[in-house]
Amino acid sequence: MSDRFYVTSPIYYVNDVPHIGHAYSTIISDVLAREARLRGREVYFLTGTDEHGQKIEQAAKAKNETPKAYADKISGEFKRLWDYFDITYDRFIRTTDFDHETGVQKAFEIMLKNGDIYKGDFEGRYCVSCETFWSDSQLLEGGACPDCGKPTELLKEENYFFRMSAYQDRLLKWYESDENLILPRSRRNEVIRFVQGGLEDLSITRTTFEWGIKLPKSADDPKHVIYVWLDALMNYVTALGWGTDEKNTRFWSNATHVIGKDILRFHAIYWPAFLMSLNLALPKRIAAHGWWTRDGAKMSKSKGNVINPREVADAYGLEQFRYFMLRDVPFGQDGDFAQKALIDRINSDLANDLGNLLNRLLGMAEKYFALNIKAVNLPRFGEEKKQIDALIASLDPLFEALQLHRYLEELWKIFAIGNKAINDFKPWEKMKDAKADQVAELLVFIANLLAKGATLLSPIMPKNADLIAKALGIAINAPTRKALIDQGGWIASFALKAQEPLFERVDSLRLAEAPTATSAANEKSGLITIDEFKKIEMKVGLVAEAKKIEKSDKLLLLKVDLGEGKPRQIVSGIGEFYAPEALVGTQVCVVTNLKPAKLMGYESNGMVLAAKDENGLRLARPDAAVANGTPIK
């Protein structure tokens, strides 16, 4: 692992104020930056705004403002929100910054000199909203843009072109170099298929508007401005000083881009081709997340259901908001924002599981030991310690793959071990039996468990993690992580401090609900939208283990390999129709994104699909073997 780490959020287009999707990208980037710092790495974190282009020029004109004044206003909205959200960026770049414009002009000069740029005429369909040219074969019915669905316009103008077609083979070779280069991996396959279909040369200048970076003087062609994607993408290196002072370019050797899936093509195809032309290193990872909907419907200003992230943070708590967004949605999939789901996470995961565990520790420690607890060793909790060590060992691969929902799911199992230990050990009874040393041992075990958990939670919920650490009398920093996590250390004594409850329970909705006329009509008819269907995640898995659950004729306890590295535990009511031994080694179809449920005391993390009629029950299966974890669509 490199000692340096460079992470970038997208630079956000200033055609409108920030929404929940922008917040999601930036929070993920912030989590990556914080985690790298916690490991003692040298980190540079970039965010900012993309401010040139025809769309901005038109939006400014509609408001009777100059493009720069309009961009200043919207860019300021983004920066103020990230500061309010305590986003730990090192630079907030604007594509109107002088050093950026200088770097873009230098890139154009180099590409022109090495033969990758040439002048020609372009005629085709152009989407102003997406700032993208489209061929006739790519357009929707009626000439609409395939990305946003808005009308395109026919353009004919003189352009400079980048020889994208010259880089097709090199790009394909690059994609094959690392299967984790593009995350999630399914997106990598999409990009490969697109490039294999053939690349056309790319228009990189425009002459029909003025709001953009002018060509360098050496080009001697003042009527052209550099087209938005060459301009915007170059921010990732100009922000580090490329083309000007070079002071931070050492970070470029280990770059991770966090983006939305709608701009993956530009980052995974155009951007590396530009870098190849400039003879610069390529990014180490491009991570493309999904979109956010609200109550199953795509957000739009016309529907009145756009979510203001600051309003959510003010209503429910900033870190509660961060936790919900990262815990509730698998990275790469679309997520649905529903207040009831957020409230469930706050009350169940945060207040009940984590907050209550800290409260129980502090309450007993104060009552029995005046907040000072000590235990030289923890012989009674050897098995629990092994479980915790195993859970911690499983977290790094999940974090590296950006499966943050699984990271948090596994992390919360550590807190569950703590709550179970208290319930099973019954320290209040031990105190009656004059076994204070055993109670102290339990509390030291719980304190250690919380110290490790808070350290691992810190990148996601930094302020609450620090409050836990303060109550435990420790600090969360790189040495703490090294000692408790990397080296598996356990602390022998704690001088605890009283702490107010971390999380208050939420009893009702705190924000106005979005309009639901369409949802109500669909519910009445029994229909669901395609967006609602897309929320269901189904995969093929191999039954690795199966056994009957005692005292139940129907329930089987299955361990199903879904390609996640560790089999999922699923409780299935198929025991009347299938013997456990007949299932082992066979494939089944599983709904994988159900909330965990407990049946007969066993946690179930999925649902096996089957069909049942008067002739009995039959499992849904692929008609031929496929790789474990293959999505069902």
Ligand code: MSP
The other form holds:
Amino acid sequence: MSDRFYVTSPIYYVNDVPHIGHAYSTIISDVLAREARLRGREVYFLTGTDEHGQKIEQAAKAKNETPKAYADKISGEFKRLWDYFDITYDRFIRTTDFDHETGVQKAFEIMLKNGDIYKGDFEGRYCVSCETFWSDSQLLEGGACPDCGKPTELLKEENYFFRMSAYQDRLLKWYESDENLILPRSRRNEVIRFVQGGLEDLSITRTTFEWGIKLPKSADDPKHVIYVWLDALMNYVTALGWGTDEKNTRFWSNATHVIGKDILRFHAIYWPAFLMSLNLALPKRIAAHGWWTRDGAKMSKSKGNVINPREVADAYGLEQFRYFMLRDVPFGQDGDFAQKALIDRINSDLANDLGNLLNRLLGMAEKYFALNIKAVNLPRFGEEKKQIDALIASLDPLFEALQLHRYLEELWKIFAIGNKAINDFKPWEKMKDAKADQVAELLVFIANLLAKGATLLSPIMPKNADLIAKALGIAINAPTRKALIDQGGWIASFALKAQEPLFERVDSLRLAEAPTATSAANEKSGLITIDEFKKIEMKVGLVAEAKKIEKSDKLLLLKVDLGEGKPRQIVSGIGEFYAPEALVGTQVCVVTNLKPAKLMGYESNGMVLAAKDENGLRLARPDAAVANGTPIK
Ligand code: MSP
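Please move on to the form predicted together with the named molecule, as the form predicted alone is already shown.
Now the complete complex, all chains and molecules, led by this one.
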């Protein structure tokens, strides 16, 4: 294994603020970076923003801002979020950075010189939303984009083309070179089939808008800007100094790109072809994760159901969120964000299985040994130790194949062995029998198991792993990993430290539910969720005063005592059915949280409930008196 490791997240378009899909790409990249560092490898982790192109130009225009000012703002939001999330990136690149722009122009120059770029006429359909060209055969009915379904536009312009067709065979050979090249493995076949279907040359410049990198001076063609995907993909090498100072290009020899499945084609076809043209090494792994939906529905700004990752982290804990995302969904598959699932993971996996194990260890160690535990040897747990060693051995290949949900599943089996060992061993009985030595051995065994487990958990939950380590009196770092994991070492004694419980149990949802769940249900069946119903506040009130509103047959002006001190003024359309004097002193049911409205010049602060059929209208009332202000549920 090379001792250098380069990991990249996608660079995010700045036409939208960060959501959990973006956070997912970044968190996976962060986990890979942290794991590699823990193995003592020299790591470079790149993330950033993709700022050029028609889509961004349009988004800026809609906000009446210059593209750069607009990009500055949203790019800043991404960067701040990753900082808030303790994402351990080495560089946050922006495609508007000078060294990046210089590198992209250099790449264009090389490709132009070596004959991979030529000038021709382009006619075809373009999806601005995906920044993708489509051939007629790929389009959906009516010319819509096959990826996002939005209408495409017909482009007719003089363009520069990249000779993609020349790379078909070399690409196909490359896909065969390593079965872990494209992850999950099932996606590799998709790419192969696509390339076998034939590659067309790719239009790589545009003249219809301006917000992009200009062609190099040597091309002497100022009308054109470089196509956003050539620009964007190049970030992976320009960030390392390719085309400028070459400072970090040594990392390029071992690159892993973490991306979403929607941008696999750009990474597995365009990108390696560009690299081949530039005579650069190819990435070692392209890992494509699935998409997140919310309560079963696709997230989108227009539906208003986009989840803000910061809110989730604030409500449930950043590392709880990281754990959930990685544990709950098999890598490569789509996942659904439901708070209930997140809460279940927190309560059962984190609070119960892991948190309690540490509490039990610390509790007994304190009670029986004043936190200092020492074992003469650990023959007693030979069988368990063997199981643990076997589990640990199974983790490496899972991590390598990015099966992080399986990795965590297996890791949790180690904690389960610990909990079971305590239950079976019944240390409290052994203490009564004056077998303290044996109990000390058990506790040393558990402490070891937690030390190993925390080390292996650290890339995913670094802060909590460090808290466990602190309680165990150890530090998680490359030498610890080497000793405890690679060399399978066991520690003979621990000076433990007390530690507050790691994970608070969660009893109820902490974020508002998605509006989509309701609106989708509404559209289909007219049903609403209980949470939507709960938004309506209703109370019983006593009509203290009532009179007719002049010039109106229907409207009455009521003063209703809702137990609020001062009666509320409510305008009610029941005048044809009830005389004012018949209402005074009786109780009615009122919707109390309606926005105030003005009727015939009078402000109304609520609505009296009634049932109406062809025979007339009857007020809804409690069938016996209750206190004024009693809520109706
Ligand atoms: N700018 C390009 C990437 C260029 S990389 C050289 C881009 N940007 S993006 O902002 O639209 O998307 C960035 C990443 O976020 C992609 O990996 C995409 O898959 C991911 N996600 C966006 N929405 C998502 C979900 N709802 N769920 C999971 N990930 C999704 O594409």
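Superpose the two forms; the largest set of C-alphas matching within 1.5 Å is the rigid core. Positions refer to the first chain, counted from 1. Values in this document were obtained by computation on a predicted structure and should not be read as measured data.
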item: Threshold 2 Å Cα movement between the two forms for E564, core superposed; value: yes
